[in-house]
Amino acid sequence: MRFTRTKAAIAAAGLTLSLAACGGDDGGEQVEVTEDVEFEAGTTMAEIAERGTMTIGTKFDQPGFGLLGLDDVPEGFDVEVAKIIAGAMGIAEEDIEWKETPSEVREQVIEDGDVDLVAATYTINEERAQRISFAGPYYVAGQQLMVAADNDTISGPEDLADNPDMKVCTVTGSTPSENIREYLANNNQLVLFDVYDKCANALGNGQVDVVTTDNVILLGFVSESEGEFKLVGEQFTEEPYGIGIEKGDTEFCEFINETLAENEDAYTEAWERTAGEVEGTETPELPEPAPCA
């Protein structure tokens, strides 16, 4: 794993969170921290706002939610919407410790206690919220198909059956991963790799004909492919992204979804200045939040 911290900072005084394009000698954008925090003694927020320091998973391959910068610094929507959440307990951005959390390990680590939170294009689903619990949702996103540019033979889901050659890749551990394999001739279709920039590499090079997960994280990769990867058909589920976080932390649940609800506007900034910067993107409206158990 690659562990790195941001390199900008603001502490200011408020009781609500704004996200604002401060615009620092770096470029980057910078978040006001809510100062003079109190908790109730033994909740997660009173144990992170006396500690002074959190621990974010994060992905760090995936452009518009989670993707390392050139300064080894992770950007995009997740890691804003991750940032809104630490700054409510007074965290400030140098005080965060991201760790790259790729599909598969994103609930071991909540429950290895390694991360205070998961912010990771993390679809809630029932056999995930057997291991841990979510805050949410704050995004719903949905499952299609990227290929080459000059494929002209993929047009949907239902064209990868009658095409039992044709390699399609995801990740191992993801929910496109398993979406998917009701559209295949068979399993040897079927390529894992940990990271999705895996699979767009392996779709630009020509060992696999089709990468598949979530639109919004395609439309990031077709963005930056110059013209040579689009995407196909309609999107054929829904996804439900949110915070993951310790198993029956119900105090934890509510605060974020809390926090979120009161920083609305922050929200619709974090979205058009990372994930709505990518062409076919729309700014959504932060979802109703399921109810935390």
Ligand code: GLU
Contents of the next structure:
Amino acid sequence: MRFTRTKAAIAAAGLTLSLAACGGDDGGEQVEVTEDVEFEAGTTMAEIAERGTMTIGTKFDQPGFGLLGLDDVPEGFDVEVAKIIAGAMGIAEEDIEWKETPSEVREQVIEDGDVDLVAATYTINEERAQRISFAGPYYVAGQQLMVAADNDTISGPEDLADNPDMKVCTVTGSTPSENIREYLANNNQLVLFDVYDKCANALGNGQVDVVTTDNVILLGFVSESEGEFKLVGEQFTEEPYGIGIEKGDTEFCEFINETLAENEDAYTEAWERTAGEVEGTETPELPEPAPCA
Ligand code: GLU
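Target state, the form predicted in complex with this ligand; input state, the form predicted alone:
All chains and molecules follow, beginning with the one already shown.
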């Protein structure tokens, strides 16, 4: 079994005709685009509106949140949230360039000005907030474990240290890669890749025994696994997802928070047609935003 990109590429070869027949639409709703937007000169919003295009960082390998589709455009809740924000600055989805941003490079692409924002299952925390600013949170996830369906040995993080031969996979630069260490027998138990679909593939072919990251990301892989994977134990962290932007851009942060608050219906619909389609997920309420700093 191979996940996501490989699977999508193989499927794409056979699906070109039927996609063409329905106009290449990915089935997603068009997000509202505000016309004749006006922003105070000098703000990021004014600059983006004037430019008429945006570059947005997201994941390309996470079903339900950011997964590259057959048309080479990512789909998922993060993508839809980013489209709501873009739309409020008059930017339509065809004017968005999507840039794959694995966990480890998120701060860097913001600092380098390669993207206007990052929406990528991006936990707000103090260490990251030294380098960038966060709008939101717009969702709160929690770390959990995923194992093969026939694994009855691991039923939560407390079982990992007792089974030092069982390898635990996660992603470099992620909060789960830090949080899991206290539960491991030693660092040799940890396997790190750059993206989560490599962990899911490694679990599928038995190279690792456990994958750990946020529950909603794991649920996406479970639903794609056709019964091969399951989640075990309770979530053992809180992961509030923020929109990463340039450090100190308070006006942009406030604009993003206001935009989400004003578009709660679009937010809920975005969830329901993406992550909400995955078994085991629950429609969230938009959380109260944290103060912009
Ligand atoms: N939310 C966690 C983080 O930001 C895990 C998911 C991810 O790596 O994107 O590190």
